[in-house]
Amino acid sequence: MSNTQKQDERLLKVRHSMSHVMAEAVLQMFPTAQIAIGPAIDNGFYYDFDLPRALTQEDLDEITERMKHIIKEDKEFKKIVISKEEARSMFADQVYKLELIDAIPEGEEISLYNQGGFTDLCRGPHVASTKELNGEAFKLLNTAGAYWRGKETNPMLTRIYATAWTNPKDLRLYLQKLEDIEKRDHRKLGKELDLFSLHEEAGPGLVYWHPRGARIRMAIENFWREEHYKHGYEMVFTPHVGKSWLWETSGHLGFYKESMYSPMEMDKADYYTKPMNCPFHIMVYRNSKHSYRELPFRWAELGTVYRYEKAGALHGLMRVRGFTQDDAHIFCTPDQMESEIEEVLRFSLYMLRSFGFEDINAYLSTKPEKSVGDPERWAAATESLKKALESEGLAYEIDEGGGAFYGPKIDLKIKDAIGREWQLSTIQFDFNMSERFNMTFVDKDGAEKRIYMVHRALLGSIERFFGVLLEHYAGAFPPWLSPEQVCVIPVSEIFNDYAQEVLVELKKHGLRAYLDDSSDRMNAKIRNAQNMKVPYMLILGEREMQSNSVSIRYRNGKQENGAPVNDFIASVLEVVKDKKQL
C-alpha cells in the first residue's frame, strides 16, 4: 500500500470515529434523539439525527465542546457482532436503526462499533480510541435538511456537516480552501456580475440570462459552432416535445419516467417534454436508407433538454431542470469506429484546453454484468476506446464493470484553479438505441448491417459548464469570453467627444467595448470596471487626445501610458484570438 493510501485509509477512519463521536455529543443533549445515518464522505462526514427542535451555532458550538471532552476521555472503539434480535432489542427505542436492521438480509452478520457511551450500527472501520483523534483538527461546518433515505416523502431529519482531519495545520488549509469556493461561488458572483437569475415564477431550475451573461454565453456557443465545422460536424435542430411511442421505443419511459416531466395531451396523444436530444437524432436518421458510402455522420446540436430534478437537488447552474446539452451524435461502420474514436477524442481535448483548463484525468467505464448488445461489439468499441487514449498519451482509470448497460465510456474531467475535479466531456457508445429502433446501414456487399452510435458530449450542458468556468477564473473571465472587454474612460466630460472617437474605432474592430460617460469621479469609474472584471480600462485625458493615444489600466492594476490606439487594438485582438488570459 503507497503512503498516499495509508494516509487517505487513516482520514476514513478518523473521520468515520468523528461521527460516532459527534452522534454520542448529540444524543447528551437532546436524550430523546433519532439517531439515522452517519458516514465519512469526501473531506469529511455527517450524521442525521430526527431532534425535537431546530439547531442554533449556540447548539453547534456545544456539541463541539462536548465533543472535544469525549475525545480526552481516552474512549476505546470495540466491535461487538450480535443477532438481529439482539440487535432489535438493543435499538428497540431508535425507530430509524431498526428500519435499518430490518433490511439486513437473515444469516447474515450484525456488528455493532461501542465508544462507552455509545453504541451505532457499523461495519467500520475505526480508530482504535478517542485518544487517536485531535480535538483541535475537526470543525462542525452546518446543518442542512435530509430526507430520510433521500426520499421526499419520508421525514425531514436534521443533517450535521462537518471536516476533520489529523492535524490542525491540514484543518487550516481546508477552511481557507472553503472560505475561496465561497468567494467563486457562482451564485454569488451570477448576481454581483449580472449575469444570469433564477425566478420561482417560471419554475425551479430554470435559467433567466441578463444580457451581460448572455455576452458570455454566444461566445460559448458561437465557438462550439465554429469548431464543429471544422471538425467535419454539421448542425440539426430537433423538436422540445415528441410522442410517448418515441419515448417508450427509446426505453426512457421504462427507465427514467421519475425524471421526465408529465405528459401533455395534445391530439388524443401523450407528448413528453425531450429529456434527452438522441431519440430525435436518430429519427432525422431514419428518416431515409443510409449507405456505407455516406457515413460517417457527424451530427451536432445545442438542444435544450427538460428534466424533473427534486428541488432538493437543485444547485445554481450547476443542477437545474432545464439545459442546454453540448450534443452530438455520431453515426458510423465498424470500420470507421476507431478513428472516429480517436478523433472525437482529440476535438474533446482541444476544446477543453481552448478554454483554459490543462490539467485533465481520463476515465474508461467497461462492460457491466447486465448489458445490452453483442459481446464482440462490446470488446471492439472498448478496444476503440483504449487506443485512443493511448494514441492521445493520455493516463487513465479504468472502472471495471462500470459502464452503462448499453455501452462503454470515457469520462473526461477537469481540475479547476483551486483543484476541484469537475466532470464534462462524454464519449459513449451506444448498443441499445440502434437496437431499439433498428438502424442500419447498406454496406459493401448489398446487406444491411447495424450501424454503430456514439453519444459525445464536450463540455456537457452550457449551464453547468458556465457555472465551472465562473468559478474556475472567480468571474474574471480571459478577454475572449468577456462581457465587456474595454472601458472607455474620460477624466472629464471635455473628453467624451475623443472617448466616443476610440469607442467607435474599438467597435469597427469587433471589440465588446462601452464608453463610461457619466458623473462619476475617475477613481469611481475605475472601481466600477474592476467590481465588474472588464480586462482592460481605457483612461482619456489632454495628453491621450492630443497624440490619439489611450493609457491602458489593466484589471491586475498594471497600468501602461500613451500606446497608439491602432497598436492597442492589435495587442487585445491578438489576446483574443490566441484565447490567452491576462
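Mind sharing the form predicted in complex with the RNA? What's above is the form predicted alone.
Lone chain follows.
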C-alpha cells in the first residue's frame, strides 16, 4: 500500500470516527433524537439526525465544545459483533437504525462500535481511540435538510456537515480553500465586474448580460462559430416556440412535461417554448429527401432553450431556466457513425483546451431505467461510443445507467484552476428521434434507410460555461476574452490628447481599449482598472509623449516602461491570437 493510500485510509477513519463523536455530542443535547447515518465524505463527514427542533449557530458551537470534550476523554472505539435480534432490541427506539438492520442480508456480520458514551450500528473501521482525533482539526460547517436515504418521499432529516483533518494545519488549508472558492464565486464576480444580472421581479433563473459580459460572450461565440465552420459544420437558426406536435413526437412531453414552460394557445393550437433544439433541426432535415451522397450533415446552432427548473435548484449562471446550448446535430449513415463520433471528440478536446482547460476526463453513460428503444440498439450504440473513446486513447469511466432516455452518451469533464470538476461537453447517440420522426436517407441501392443522429454540445450551456470560466480565471480572463483589453491612463489631464491618439491607434488594430479621462487621479484610475482586472494598463505622461511610447502596467503588477506603441500593439495582438493568459 502506498503512502498516500495509507494517509487516505487514515483520514477516512478519522472522519468516520469524528462523525460518531458528533453523534454522541448531539445525543447528549437531544436525548430523544433519532440518528440515521454518518459517513466520511470528501474533506470531512456528516451525520443525519431527526431532531425535535431546528439547529442554531449556538447549537453548533455547543456541539463543537462537547465534541472537543469527548475527544479529550481518550475513549476507545470498541467493535462488538452481535446477532440481528440483539441489534433490533438494542436500537428498539431508533427507527432509522431498525430499518438499516432489517436491510442487512442474513448471514452478514452485524457490528457495533462503542466509544464509551455512544454506540452506533457500524461496519467500521475506526481509529483505536478518540485520542487519535484532534479537537483542533475539525469544524462544523453547516446544517442542511436531507431526505432519509435520499428519497424525495421519505422524511427530511437534519444533516450536519463538518470538515475534519488529522492536524490543525490541514484544517486551516482547507478553510483557506473554501475562502478562495468564495472569492471566485461567479455570482460575486459577475456583480463586481458588472458582467450580468438576474432579476427576481422579471423572472428567476433568467440571465441579463451586461455590456462587459456580452463582450466576453461575443468573444466566445465568435470563436465558436469560426471553429465550427472550419470543422465542417453549417449554422442554422430555428424558432423559439413550436406546436405541441413536435414535442409529442419527440417524446419530450411524455418524459419532461413537468419541466417545460406551460403552453401558449394560438389559433387553437398549443405552442411550447423549446426545451431542446433537436426537433427543429429535424424539421430542417425532413424538409427534403436526402441522399447518402450529401451526408453527413453537421448543423450547429447557439440555441436558447427554456426549462422550468425547480425553484430550489436555481444557482447563479450554473443552473438557470433559460440558457443557450452550443448545440449541433449530426445526421449520418451507419457507416459514418464511428468516425463522426471520433471527430466530435477531437473537436471537443480542441475547444476545451483553447479555453485553457487541460485536465479533461471522459465518462461513458449507459442505458437508464427510464428509456425508449430496443436494448440491442442500445448495446450497439454504446459499443460504438466506446470504440471512439478508445481510438482517441482517452481514459474513461463508465456511468452505469446515466444515459439520456434516447441514447447512451459520452460526457467530458474538465478540472478548473482549483481542482473542481465540471461537466461541459456531451456527445449523445440518438437512435430514437430518427424513428419517431421517421427520418431516412436514400442509400446507394436506392432503398430508404434510417438516418443516424448524434446530439452534441461542446461547451454545454453558454451561461454555465461562462460561469465556469469566470470561476476558473477568478475574473482575470486571458486577453482574448477580456471585455476590455487595454485601459489607457493619462498621468494628468494635460496628456489626454496623447492618450486619445494612442487609444485611436489601439482601436485601429481591433483591440478592446478605453481611455479613462475621468477627473480621478492616476492612482485611482490604476486601482479601478486593476479591480476590473483589465490585463494591460498604459500609463501615459510627459516621457511617453516625448518618445511616442507607452509604459505598460500589467494586471499582475509588473511593469515595462517606454515601450514603443507599435511594439506594444504587436505583442498584445500576438497574445490574443495565441489565446495566452497573462
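Since the structure is predicted, the reported quantities are computational estimates derived from the model, not experimental observations. Residue numbers count along the first chain shown, from 1.
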Among 39, 547, 242, 178, the hinge of the rigid-body rotation between the two forms is at 178
